[in-house]
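Given next, in structure tokens, is a single chain: the form predicted on its own.
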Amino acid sequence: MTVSPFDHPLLSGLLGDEEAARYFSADAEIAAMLDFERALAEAEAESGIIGKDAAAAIVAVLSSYKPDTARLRAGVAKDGVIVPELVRQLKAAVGAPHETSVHFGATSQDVVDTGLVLRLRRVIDHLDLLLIENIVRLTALEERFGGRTLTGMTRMQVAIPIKVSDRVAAWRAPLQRHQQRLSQQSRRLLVVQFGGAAGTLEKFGDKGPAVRAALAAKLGLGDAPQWHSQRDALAEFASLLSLITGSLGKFGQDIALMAQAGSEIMLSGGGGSSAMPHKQNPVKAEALVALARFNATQLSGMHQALAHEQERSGAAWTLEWLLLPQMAVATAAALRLAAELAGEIESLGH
């Protein structure tokens, strides 16, 4: 049983995206956190913060390490975050004399936030490919039907004749801009988080920036000053997710309205009705509108999560965990549905 439609055993067939959801699974989250701990040990050893023997012991354990997830669950209930129990288990696995070098100088938020960024990198790659697929399919529609005529509609009333290419351009152009935005935002978002207890890297002295830079390089992330309580990059990313689904919602709304009129579009693969067998419901178009409205609603919560208290907030941080994964999966699902819907347009215009 699940409370989320995005991984519901039935509803996810329409609203889910398995590829995007995979990066928000418990296994993916733990794997990203362990990648952080491995890279941290290596970076600290190179800077002389911990011994090379200690780093080798930590890396050796991490090569096959599997935490006790039942204890992790209990730890989250107690500590509010997975990392304290994960580190306790990892230290026990490494054992004496090197257990004190595990997680040295880092804090839970470093692990969680950098782990999130590592997973968002994969999500962004997936979204970019889906955007490309939609742009290609809409371009193909324009090539097939662009010279045909449509009835232009303004304020839901008949206006003047337009070309199919005019309406397709209004569907495609925002997606091309979103692709550019995604590339631009990636440079700000895909950076390491490493600040230690209160963001000052107090245990490293003047070596803090060098350790952070080495950590970032080993993880393939950009180097940046700590951002424990500065959540604007995540909020900006959430805004882009809402922009993408909003543009796809416009596409879905247009298709649904054209299907209602029935004379200017022919679709295959419509949904059936239990009471009216003659119907071909524009299910995917409707879902695009719903997902656009869903993300627009969740975005306000991500903006609420910008208000961190002092150097770290537990409440605002937890709010992000509730919202951002669903927004990302909703966006991937919308892109998948839109590409499928574009491929089901058999005729457009006169």
Contents of the next structure:
Protein chains: 4
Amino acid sequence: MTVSPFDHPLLSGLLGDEEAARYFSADAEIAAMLDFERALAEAEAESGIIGKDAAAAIVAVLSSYKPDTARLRAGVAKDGVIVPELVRQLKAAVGAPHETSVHFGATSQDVVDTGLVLRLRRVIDHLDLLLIENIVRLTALEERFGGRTLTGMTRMQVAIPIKVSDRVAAWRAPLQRHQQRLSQQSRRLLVVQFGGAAGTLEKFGDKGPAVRAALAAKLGLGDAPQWHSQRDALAEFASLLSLITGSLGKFGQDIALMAQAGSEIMLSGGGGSSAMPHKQNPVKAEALVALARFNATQLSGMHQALAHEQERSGAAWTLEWLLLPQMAVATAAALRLAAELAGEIESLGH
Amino acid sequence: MTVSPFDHPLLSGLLGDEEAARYFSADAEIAAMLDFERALAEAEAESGIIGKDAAAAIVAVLSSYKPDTARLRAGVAKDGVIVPELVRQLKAAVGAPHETSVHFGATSQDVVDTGLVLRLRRVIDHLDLLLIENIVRLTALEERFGGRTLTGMTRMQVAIPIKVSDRVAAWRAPLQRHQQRLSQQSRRLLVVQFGGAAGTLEKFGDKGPAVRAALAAKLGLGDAPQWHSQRDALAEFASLLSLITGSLGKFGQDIALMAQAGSEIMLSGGGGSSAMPHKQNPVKAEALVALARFNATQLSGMHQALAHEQERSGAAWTLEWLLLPQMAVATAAALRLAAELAGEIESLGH
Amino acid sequence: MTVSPFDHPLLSGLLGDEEAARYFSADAEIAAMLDFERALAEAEAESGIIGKDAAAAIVAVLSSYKPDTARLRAGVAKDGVIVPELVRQLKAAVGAPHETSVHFGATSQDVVDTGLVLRLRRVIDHLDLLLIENIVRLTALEERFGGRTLTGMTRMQVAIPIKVSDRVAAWRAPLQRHQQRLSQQSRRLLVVQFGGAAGTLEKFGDKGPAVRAALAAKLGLGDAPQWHSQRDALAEFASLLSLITGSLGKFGQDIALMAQAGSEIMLSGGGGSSAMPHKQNPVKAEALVALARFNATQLSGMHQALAHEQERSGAAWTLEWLLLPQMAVATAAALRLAAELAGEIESLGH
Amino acid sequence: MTVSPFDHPLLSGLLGDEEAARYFSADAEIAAMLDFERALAEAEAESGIIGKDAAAAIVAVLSSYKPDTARLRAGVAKDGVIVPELVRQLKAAVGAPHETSVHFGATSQDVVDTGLVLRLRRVIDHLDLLLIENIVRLTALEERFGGRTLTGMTRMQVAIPIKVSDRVAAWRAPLQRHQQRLSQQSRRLLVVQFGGAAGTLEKFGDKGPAVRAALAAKLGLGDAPQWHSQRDALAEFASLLSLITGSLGKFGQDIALMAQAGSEIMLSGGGGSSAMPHKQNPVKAEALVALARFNATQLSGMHQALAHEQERSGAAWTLEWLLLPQMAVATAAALRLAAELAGEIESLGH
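Please supply the corresponding structure for the form predicted in complex with another copy of the chain (the preceding block corresponds to the form predicted on its own).
Shown next: the complete complex, the earlier chain at its head.
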């Protein structure tokens, strides 16, 4: 099944990004969940919440554990979330007497949200590298062609001559601000979610904060009070994804308009037409516009999901799953395409 | 790769719909494209545009044709659309002397858009059946519990008693209007797209309209002037998809609120929790809300794509691909879930 | 206060529409509400629900009634809706013994929703005339320049020559489909809302449907069961508003792109620049794109409001008020601008 | 004309915010533009670009200048922007020989964008104070009722008991993060826009950066290279506005759900019903949900406007005007309503 172009065997060649998509595969999701369960068992053993032998048994099982995915799928259809069935399977694999120590004091949302954050950390590293690559390529364009003249265009009309460097700077400067934003946001986003059934860590007495801190440390995440019904860091991250694709959409739109006018840019690698062999379509430039408008669309839904009622909203939470992974992949794809497109610019200005 | 929950091996068990998703698979897409090429060859032969032996050769090749999908994927990355490489492969398979008759006078957008309409016809049939099933189930609830009393709730406060039939009618009546809308829209939507390179059927002289009418007839679609840069029928269809999920979202929200209050509804089949075994979460009701908000989000992008510049906009067209298939699957999934949920209502009112 | 450009004393000169805006003024809203109360009193007297002298007293008061708007404003701040305070004032004006017959059996939503529908009827007439005007102007362009040649442009690249009539048809044909849609939808939309406290007309016994039918007839609206929690007709109308502005946005975008290229269009009436006196900015064409993207944005919110919980959702209902009036004015403004822009085209093609 | 509830004489009593709205009035906009022109004249005189007597003449005229607004309105209809006509009027008022020094080297977008930033600085101060007020009020609730018990609710079902402080913390903590975000963003947002006709300050030779720095200093803004086609700081600010209303929407939704359940909250000040005098509708709580969904809707459009083509996009720029002021007022209104609502909570938990 390939409803989304990001998953589509053919369309993802243009619109997808293999590395980013990998972090949102079912395998990566389950692996991140198992990482959580392993770190939890270890953290709880250190704090004396569960026995060291229980933790050892859990870690041993997890080292080679493969879930029954058919039953996971059925579990999602019934429970709305992967975790209850996954924990059921894990407990059965660990068996007596340590099965009661599996997932102790945690809830589905702890596993899903922290599992997401673990993968977003990788996504952020990937986006950061792609931002750098784009900045480098645009800087190279600036160095190579910056002194040449372009026709400045305002309100779709010829204005006055500008330098190529003026326009390239308008493509590059936002990306540098996005680097700064990514760094500022990461401190709010890359933190553990751990709260138990309703966010109170009620099974740990006064040891709750210590267990959470240990769990965070083992996972390499920041420690923070539970945020399961406070989704602002995720919506903020979605906003940044859309800022990035928006800036690249402006770049794509500019390239497409220059390619249309014809004399101020030379591009290699344009796309062919089934009806007109003479054409060189600025396919990547158009895709950048499409991905920008796609993310601007999705962003609205991520902000609708902020109305996350009470201690946990199944509806608002599920809505995030429908939106955020595709936004992240769209962003990585746009950065990849923009870097390629910058590399295909043979000449700018005159 | 499974970025979208609609494609996800686990999450699609809840949020997906197998039949709707099938119409958006790469296989179904290619099959519909080949149906177009076959019908085109036949229509052109009948009109004397290409030879009958050419058409026979093309039809013969198409009867068992399997494209090289790796090369299709590379083609999309380069051309932004599947068709140029698909036609290249088809022409090679047909070979001399008839290869020049393949795809004659058509353009990529003719194949992609008509191929989409062919699949939307199947989707509409599927949605229509699901609408009927929901109406039947809600009518059954009305017959069974309609005379009982419910607490009417306005502005989140107890208002006055109502009948169960009053609330069920508010769930059912919009679905009946959606049936009417689907019928009215289908006449605008289920029409062939055929225009050639820039919409003018310039290769056919005065035979253009006749070839188009024959093509439409062979495909079982309505005949209409080319609409490749007029996307209103698609955006209107997207609006209806969101109207349907919106009405079902109201149903889901009502059920979740009743399940919370507790005494006026009895549901079977609720979802389990990994932390609280006593719970019966109204998972399907929540999913209906999530899918409604998802489609309301996507709809905005489908309307952004109406600004389809000039004779063909790669950017606006690609944006549709990113949005419409998922909206259709979300709608089918919501209808499936709503029918299931209606079937799980053991008691309503008192 | 002029937060919205549609209300702004300066910006509404470009972006607003005086006639459409008038239907959404506080005065027009109150007048429609009073029309409802008058028709209700008359319908109830005819059905014997209230006395004929009571109805006469109410009608007499309404004939010259001016509400205390300062207290209405305070009432909205407290009640979230104008009606409770308006009815309080009306009852005081009617006085004993007939004050208890004012607004009898009705609720705020009956007044607000029917009052909206009464004004939407006028808006629809206005839009219909504007659609006709646009079609007439585009047809005139087609007759005048249709036979000339234009450069067909696909994917932002020169494709093959087309006729001016080919492109103008792509601007005109969607408007004709919008006329058809407006007619089909109006039957669903232009119906009375009358349900009483929770939609059951509980104060009328078996006379409820007769009172409602009489009320509808007096107001010149269709009769229909209460729909206060079923918002599909409003969301469908919003979709059509966005379809209209979307089609006009494509027209605007095409004009702006032609104006940029320069040789295929001559426009009078372009806008001036504070820095570059030589420029003729295609201001109206740009405004069409902005209004199209504005409505495509708002549409999402109107569909979010479909999740209208239980018998009345204050949140979802209020959300509509924040969105629909501006969408209607944006649509009227776009139609006005498009007609003006079509009139400013001095030459097309070559 | 009062199309928007934020401008509406009645509805703004609930949904508006007088102080925020004031910064978006036509008067405030013109005043900010004239501040720009005054500071520009002074900065240019200091740098020797224009004469000191010219600057003195301009400043003198500006000290009591009142534009002809009817002509400004007509100017917007023609030019799409207030500035060309405003500058025309200013030049006429200054007269020979200094009129050529008015607005020297600047363009409309410099005036409009910097004028906006000047007002956003005031808006940000206002939002900051309102955030503090909300945090103080929520902290007071926590101190007063924090130790009591609430029914923790997950997925619309009874979960386990929590403390009142647990839920109040989930309302308060995001607001504190929003304070941090506001501070981080302000450095990127509160900077001068000054670039001249196409962003190159072409009339100033090598003195451009010095004039810009002096202009920024006089206006109390940060200095930065021109950003007229880089709208990321504005879209980021819009994202924050929606994050704020989203967090408050969660608060409102929770209050409405508690008010529905009935026993865990006591509220003063609920709204009345025209049909059911016994009701106390949680009007402010509902309005918070509506404003959250409104801003989440608008946000999408602000990100669509990132595709700001070439050196200046009339379409994308105009789209911002249609969206951002209302988002800002909605945010201020939500903060005001939330603070009031927190003050109306008489009791929480048991």
